[in-house]
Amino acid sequence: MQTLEFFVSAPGKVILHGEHSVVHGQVALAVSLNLRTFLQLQSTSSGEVHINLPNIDTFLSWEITALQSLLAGCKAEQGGLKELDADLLKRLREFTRISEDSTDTRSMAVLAFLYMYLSVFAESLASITVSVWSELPTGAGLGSSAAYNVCLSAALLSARGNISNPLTPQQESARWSKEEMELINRWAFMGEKIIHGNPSGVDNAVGTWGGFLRYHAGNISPLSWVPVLRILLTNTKVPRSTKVLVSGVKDKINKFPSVLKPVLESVSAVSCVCEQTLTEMAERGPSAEHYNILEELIDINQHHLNVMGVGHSSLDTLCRVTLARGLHSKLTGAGGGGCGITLLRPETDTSVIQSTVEELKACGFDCWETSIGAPGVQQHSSAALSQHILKILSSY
């Protein structure tokens, strides 16, 4: 492999409408969040592989000779994309001493990195240093693990030569071809399987393609020509278990099928009306009426989610604080705390936004003004990144 250095980034994600519909075959809309994960890959001559994860204060290195021994005698063919190589994954767990029931963020990130690195570079392991830092909080339902896996996939495949390095000297940022993006997405999905076991594939698809995606009965399709929308993103910092919340919704459906199934169908209908509205905004230009519709849909969906039992007093506080200023909010993700989004209209006054953020922070929440509908995975030149990000990526 030639000496190289490059930078990759991928966005996080929010569910605009259809939380919990994903598990029940209904329509959901997922959208990229313009808070990004950044990766720097450098080739070295050290005879070692390094991973630097400043978000979780982790720097690890392994000798290539030790990693080569893990590949020797593996029964499954390396580089397969249909199923995880159970033999290699077992060897990696033994090598790293990460137990099968571990859900620790650091452990899962390391395991996903080593699996993808060994699978992509199986024929000739290369000395590289990979540094990954994210603007996304971990464990908040914002697709931080998927953005991480998409960045790893794009960087490792580029370094190995499986896909191109699309950036030219005249560009600051560039994207890969459709076929290459599909390969990036498939490898990122493998990383998601390592971390989450049985993911839907929505998060890595959003991180790869960006923009808005429609999910229905296992099929994921991007929406074309959608608008970028300004939002407030609020993290209530209330911990919750996605597994427990999903299980609770299933229990309610089983207990009250005649009540809850129509609710899920209505959530799906909200997603479809939202999709139609976004398409009109893209084709004709956004209007005040379009924003009125989106705000009504947000309120309706939030009431749906409370009926399904995934609301929380912290999310009620978010909705109350923002509605007092004429802004409309809903949860995103599994609910039970976690994060919520607030739609900002183009004419929303800066003072209104500032006072809203201040009050939400006074409630103990984290709050950012950002946007949704951002580009998917990209390769960057160093000039495209801020000095702050470059400093963090080079912190070890």
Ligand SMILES: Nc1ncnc2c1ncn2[C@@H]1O[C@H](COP(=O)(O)OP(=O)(O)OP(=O)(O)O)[C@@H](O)[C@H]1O
The other form holds:
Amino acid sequence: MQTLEFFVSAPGKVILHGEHSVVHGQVALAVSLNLRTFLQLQSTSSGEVHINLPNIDTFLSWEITALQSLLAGCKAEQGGLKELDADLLKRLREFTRISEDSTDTRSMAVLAFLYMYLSVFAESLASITVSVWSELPTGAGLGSSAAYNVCLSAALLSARGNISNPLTPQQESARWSKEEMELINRWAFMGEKIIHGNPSGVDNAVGTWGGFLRYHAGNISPLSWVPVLRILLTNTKVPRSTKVLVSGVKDKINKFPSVLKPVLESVSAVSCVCEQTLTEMAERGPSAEHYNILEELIDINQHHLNVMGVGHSSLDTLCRVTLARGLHSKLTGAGGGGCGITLLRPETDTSVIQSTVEELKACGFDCWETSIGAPGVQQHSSAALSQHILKILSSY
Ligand SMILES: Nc1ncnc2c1ncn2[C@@H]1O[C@H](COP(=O)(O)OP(=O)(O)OP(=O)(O)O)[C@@H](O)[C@H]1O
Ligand SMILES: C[C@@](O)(CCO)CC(=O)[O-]
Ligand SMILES: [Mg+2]
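Write the structure block of the form predicted in complex with the named molecule for the protein whose form predicted alone appears above.
And the full complex, kicking off with our chain again.
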């Protein structure tokens, strides 16, 4: 172990277009959010591994000697990190008594942590305490699982010495090299596989790289020319699981391939037209017509997502309430409840936004204007973190 204590953070994301279709090889556009997940890792001499997850009320520890037995016969090299080690996962499920079909919040978080910890530290299990706390709502479509996995990946790889510890004593925050970030992203994807079942990789890519990204079949292209967009985020607070929703869409595609495939392709075309429109807006300056196009694309995509079966009456309410004021909304992330986004036009009056937010809050939703394009995964000094965050992370 190189360090005694360090901090990392990673952002959540909103998907503008392409959720679900992206799992089936289509184009998605996604951008990081200014809401982050923070992780503190401390090396200890207790002979134990502790994980503290206050957002989901989970505080657990294991003796290293008990965990060591799970590694018997484990492959040292993770096959280029393409596939999960099914044997290790099976042993872990038996050890933690987590069944294969479980989507339980705590179980998924613990399984992802133990899998990554055991794989990264396979050669010599270290005594550590890991505490993770997030500003993101858990399981609401804003990439909380990806931010969690990116933080775990960065922290465990750094602690193990597989990647550097980029922070110098003069710095408050620092990032890793491109190659190191690629490794962080690949390990975070493994965590996403455990939590999601069949992730596309778009969420962990945004959590790692930050900014505005086009994602297509594993290829990540940053969009450097994008206009400033104002987005209202609404959390319907209806709980849902990405794993269940992704698998439901797959079942529908298998049942009606000729019906669903054109829908997925149309969503991909929506992402491409949106990208072209954003590029034009950045190059020539945004016009009212550009905003009309963006709004129509939002409506088209929301209809497609309903066809895929990932809508929810709470999201219908969001669309209806906002449209009554001329604003256009769609779900973001996996849907089935969770969060939606509403595009605000530059000329949208503050009073209109205020009354929309009030009506959405009266429906029982959380609603706030967000800022997008935050940096990806970072290492921080304790001085860079607010007292509030430090207090939460250090209180276990
Ligand atoms: N702060 C956190 N602490 C512990 N576990 C977390 C935290 N945030 C997310 N998780 C894990 O991620 C799971 C939620 O992942 P899920 O993919 O269903 O939702 P999401 O990532 O918020 O939404 P989406 O994938 O649609 O963007 C939780 O059940 C939990 O296991
Ligand atoms: C629903 C989905 O497309 C986005 C979840 O944020 C799943 C994925 O891409 O892994
Ligand atoms: Mg997720």
